[in-house]
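Just the one chain here, laid out as structure tokens, in the form predicted alone.
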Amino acid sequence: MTLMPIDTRRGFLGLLAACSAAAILPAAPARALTQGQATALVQQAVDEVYAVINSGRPAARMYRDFEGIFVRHADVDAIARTVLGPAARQVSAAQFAAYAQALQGFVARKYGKRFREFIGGRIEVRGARQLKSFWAVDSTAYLSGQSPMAVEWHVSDRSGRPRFFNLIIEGVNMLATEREEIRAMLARNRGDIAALTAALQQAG
């Protein structure tokens, strides 16, 4: 079998996580979060993603469904702050909320457009191990015509309930990848968060 091209692997990553390194986030022990809860979260997210992929719904409806999965199971606030960087501390709450909402829609459209690559695939969730401040849930992704891929989900209950905030697939860190893209977009818009929000609403 052939190896998956890097752009396809990133597409796969984004479709599952919508954005997506642990070291970037402040340490906070996940004392209440259990191994079973972390694993169950990942399994639920995977099941929902593939239900949408195989639903046969119109593309626009699928993008909304992918965005809903992201909102339910990802720590959108932590992801949005991490990819934006220091600028997140310099904007108003209203500006940040508008940006975060635009970001989640951008991610859903950007990666949702590649859903056909994943029809007929599957992800096997194998187990989890606790790191200093979160759980790392291990899984293997099988896509048609591609070699199996190791996917590691980072799950925390920092937001008040179990959510994932990053994915690593064979060494590719999605949170870091999206951080580079969003900060480049912000730079092109001369640091204007409103302009970045508008750009995100139109892109993807």
Contents of the next structure:
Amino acid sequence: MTLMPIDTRRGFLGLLAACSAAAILPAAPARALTQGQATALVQQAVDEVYAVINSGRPAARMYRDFEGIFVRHADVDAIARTVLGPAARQVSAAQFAAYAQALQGFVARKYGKRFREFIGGRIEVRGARQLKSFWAVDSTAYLSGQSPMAVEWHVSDRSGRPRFFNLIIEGVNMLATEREEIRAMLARNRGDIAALTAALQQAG
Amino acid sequence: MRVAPILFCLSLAACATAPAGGVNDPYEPMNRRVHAFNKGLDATLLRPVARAARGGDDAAPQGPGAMTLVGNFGSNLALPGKVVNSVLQGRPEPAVRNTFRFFVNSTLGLGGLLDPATADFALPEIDTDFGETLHVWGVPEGAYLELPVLGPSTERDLAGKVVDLFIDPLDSVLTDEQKIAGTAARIVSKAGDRARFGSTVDSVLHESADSYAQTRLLYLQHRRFELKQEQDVIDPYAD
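Coords for the form predicted together with the partner chain, given the form predicted alone:
Below is the whole assembly, all chains and molecules, this chain first.
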């Protein structure tokens, strides 16, 4: 009988501790991921992109290489889920996988098409700061004949290893922009995910 | 005493606007019709002209092209207006830097055709306008607007554009011919921008599924970034 209150109190204190830990955790940057790892991931992705741009390969081959870099260093699953919006919860795993694969090719072609603007330029990775549950890595793109551009990379290791899931170029948010675009494509295909997947394979 | 009702209205207006990162577009049906017009104008006039201009620049890649000179000339004449706005915003540093830039480029830069201020004096242009001044003064962004020919804007930025026409200090200094030359230079330099950012504009205007929605989002995001306003952060891992 006398043990009960102590037990209860310990239970209560334990609960409090758990709650405050839970309250603190989301504010801490993605657990194990360090600032150095987040910055290194972005540097690696930038180096690989420039290696492809400077390779002088035919454009179609470059787009395949860009897609490989995107798959290796970006969290395609999280990106595909975010830009699909609420519809992502209504499709089967197989449908989602096919759509995500089509999306990664679409993104590689759409952004890869612009590689000529990067020839003779460089991207300097500067540092990282905490943002919500992840790291924001700041970089500056110096493209020939243009004023320097701020490029922010959002990096998380929630997928199991460090990957980026968003790019913000001079304030323009890639996830928000593509979410708007995919929403329009989905509406144009009357909400049919298979038709959207087919459209993504053609577009970009 | 008379300020109080105005402040009250402003704070009400601030409450009525969309939250940070949101889109406030009550005039969407009208805006979409203007967008269709602008898109047609781009396809029939601006894109062909820009392609021709780019072809001309490619032929002579040595030294600054004619387009760059014209662009420099137009931007240089816009500097005094930017200085006025920086002062109105209570920001002396950009005002001083743009003033030095104006004097360097107007003299050493041969009347603004060249840009030694950026190249040799580390004085790049610091862009601003009366739309930003209104933002600094606490005026909310207002509704999104797509203007004929001029393109995407907001109620606040449209008011800014109108005021900018009247507060340019060069207005009282330049002759009519010089003003026409300045305006012409700015129009040509816009065509130059269309050529320089051709693939970007093509991809947004002519390749996206809903070019109106893409234009609106790109404009609002970039404008809020320029004005250092709070932006939406997307966290796909938030449960």
